[in-house]
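Starting off, we have a lone chain in the form predicted alone, written out as structure tokens.
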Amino acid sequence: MNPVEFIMEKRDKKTHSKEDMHSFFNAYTNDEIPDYQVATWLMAAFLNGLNTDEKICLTEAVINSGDRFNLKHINKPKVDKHSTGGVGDKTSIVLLPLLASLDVCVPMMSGRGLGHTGGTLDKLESIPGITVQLPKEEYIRIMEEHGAVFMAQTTAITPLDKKLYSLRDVTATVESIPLITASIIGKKMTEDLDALILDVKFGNGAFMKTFDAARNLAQSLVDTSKGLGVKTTALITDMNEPLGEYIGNSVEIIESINMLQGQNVESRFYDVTMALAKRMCHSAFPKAEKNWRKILEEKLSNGDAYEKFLKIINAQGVKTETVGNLRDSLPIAEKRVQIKAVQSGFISAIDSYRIGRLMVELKAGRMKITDAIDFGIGLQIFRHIGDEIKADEVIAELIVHSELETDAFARCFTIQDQPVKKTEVIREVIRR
């Protein structure tokens, strides 16, 4: 392996061999190639792209750089879901116990907040006592007993991805679809999955701002995952407004609890969650001809999904007395500050990105990795795109500790005179 020749190859828009890619990234994982050479290759790959075979090779290198789960002894279909991130997206918190209540094993490795988007692990950690950072053996034990577990990525899993991401972050190559693909699929493929369902978001609150960009990423993720032998389906969903009624950590747990108890069935949050859940069921039981929508609805309405959720968080450290009084155990700020509409009309746009950034400034998220999160801060949205509203009517409420100005939040809601059609949240399904 000659690193300079390898870099030149991608600089000149040539295709790497599988052997060279594995040699290059294995050497980098073992600190035999310096950061500056890999940074140069990252820019060449950003500018000239990687074909499907190269993406598969890079993803394999990420997978093989560290530890992996072996769940073959768990005699259940193993299915996970991944979202590319958005504002108010808490579908994972509902999906994991819902699918587990149907005897599906869900080894869900989730992340923390990134930029303006919240993280599943941060939301879960608003529950007093929960531990998401556990030894690998404990994750497996919980899956054996309860069928699912909320996992944080351990230091032993995909160390190559951690090294590459650190370089991408300082070399302006974060947005590269091939590099994003290897990072996402690389982590998910360490879970020993039978199938994977993807929620690829687009819009002002997503990392992919346009439908075409999201579609390109979804296709890349599906192609790469299938090339590694895992059945994969991607849903492209709209993130031009926050998903659900609440934004924040504890308040999103409350909204998830409501759904797990059969409530909130008329919402974009419910629509996306059920669409993802149905796809997970079809992937888990491909030969079963069942009305999965009806079965899922019953699991929510009869309490089975919520009971499974309580058992899983209890196994992850939440005390029994907290489990029995979960809503009241969550830290919620006591003051409500109203955000009012500046004029009468119809809501035509909601700046989800700006709302996410404003929530981070209020400490509901992190500006830097060392920041502490205030789990009690939240936002409740009462009106959505297409809704009619009158001047000075309450459009949203901040859940905070003290009075504050709301003008910046009010400007996130665009109101026009003419009626506005509500947007569809599920835009396309990509299977291959």
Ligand code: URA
Given for the second form:
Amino acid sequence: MNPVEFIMEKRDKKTHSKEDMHSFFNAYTNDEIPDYQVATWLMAAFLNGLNTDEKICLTEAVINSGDRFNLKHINKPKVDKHSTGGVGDKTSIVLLPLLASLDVCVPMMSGRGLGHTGGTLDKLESIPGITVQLPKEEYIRIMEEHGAVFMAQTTAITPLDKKLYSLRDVTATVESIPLITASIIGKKMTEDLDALILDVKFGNGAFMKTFDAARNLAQSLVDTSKGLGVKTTALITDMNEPLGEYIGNSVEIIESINMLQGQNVESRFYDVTMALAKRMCHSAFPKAEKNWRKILEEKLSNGDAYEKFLKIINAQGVKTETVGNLRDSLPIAEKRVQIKAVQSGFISAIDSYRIGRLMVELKAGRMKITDAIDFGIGLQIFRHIGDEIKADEVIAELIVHSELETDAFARCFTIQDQPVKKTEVIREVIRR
Ligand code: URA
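Can you give me the structure for the form predicted together with ligand URA, which would complement the form predicted alone we have just seen?
To see the whole picture, the full complex is given below, headed by that same chain.
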């Protein structure tokens, strides 16, 4: 394989052979091809696309570029979920122990927040003592004992994705459905899964701004994952307002604890979590004709899911005294600053992207991977799209260290005179 001819092929809208794709990406993983040639190929692929076989080939190259989990000896169905990211999305923190309490193994590899979205690992790290970065053998040991573990991606897993993603980031080639597909599915396929559930979000707080773009991505993710032999279902969910009541790190852990203890059952956060959990159960136990919704509700209300969560975080370094007093151990900033409605009417839009950015400016998130996070900063949103409100009513509260100007936050809530219809958070399910 000649790299120049390989680039020409994509430039001229031709199809690559499997062998050439494997050679090109294998060589790049081993630093035998320079970044400038791969960057040029990325732009050609961005502009001219990849067909299904090429997408699968690139995904395989990502998977095979590094280490993988082998969990065959764990005699449970292995199921994970992946979300394309949003604001206030903490479903993983509930799903992992909830599914583990039903004897499903969840080898969940999560990420950190970057840009306007938060990350599951950062939220978890607001729990004093927790370690999400463990040796692979320790992750496996915790999965053997408790059925699930919160994992961070190690450098040994999918090094090709790490290199490609950094290059895409600086060459305007991130927003490509085939490249995103290979990146996401490549990482997930290293977890030795039987099934995968995807939460593909659309809206102002999501990566994909429109429903149609999210549907195209969902279809591509499902086709590729299935092409690699893993049962996959995608839910398309609305991210035109933050998910749930809280945004921030400690506060999102508290909101997750509430749900794990059977509270907070009337929210979009609950609806998305339960829909994902139900799909995970169906995929884990395809032959069992059970009322999964009822079983899941019981696991939350009878304390099993919360107990599982405590056992897992205890195994990940959280001291027994902290586990016994978890809510009070979380750092929470001392001051509450009210955000008031600028006029009477109905909330017609909430700019989740802008809220996410403003929270990053307050240090609840990070702009660069090296930035430090203030775990105690948060935002509580009381009113949602479709709610009727009065001028000056408190619609949200910032949880911060000192008084601050709230105009920028207030402007994230659009209020109109006419009533606004509330929309469903789950818009479509894609299985094939
Ligand atoms: N998330 C990923 O892991 N990869 C992408 O390419 C985009 C989002």
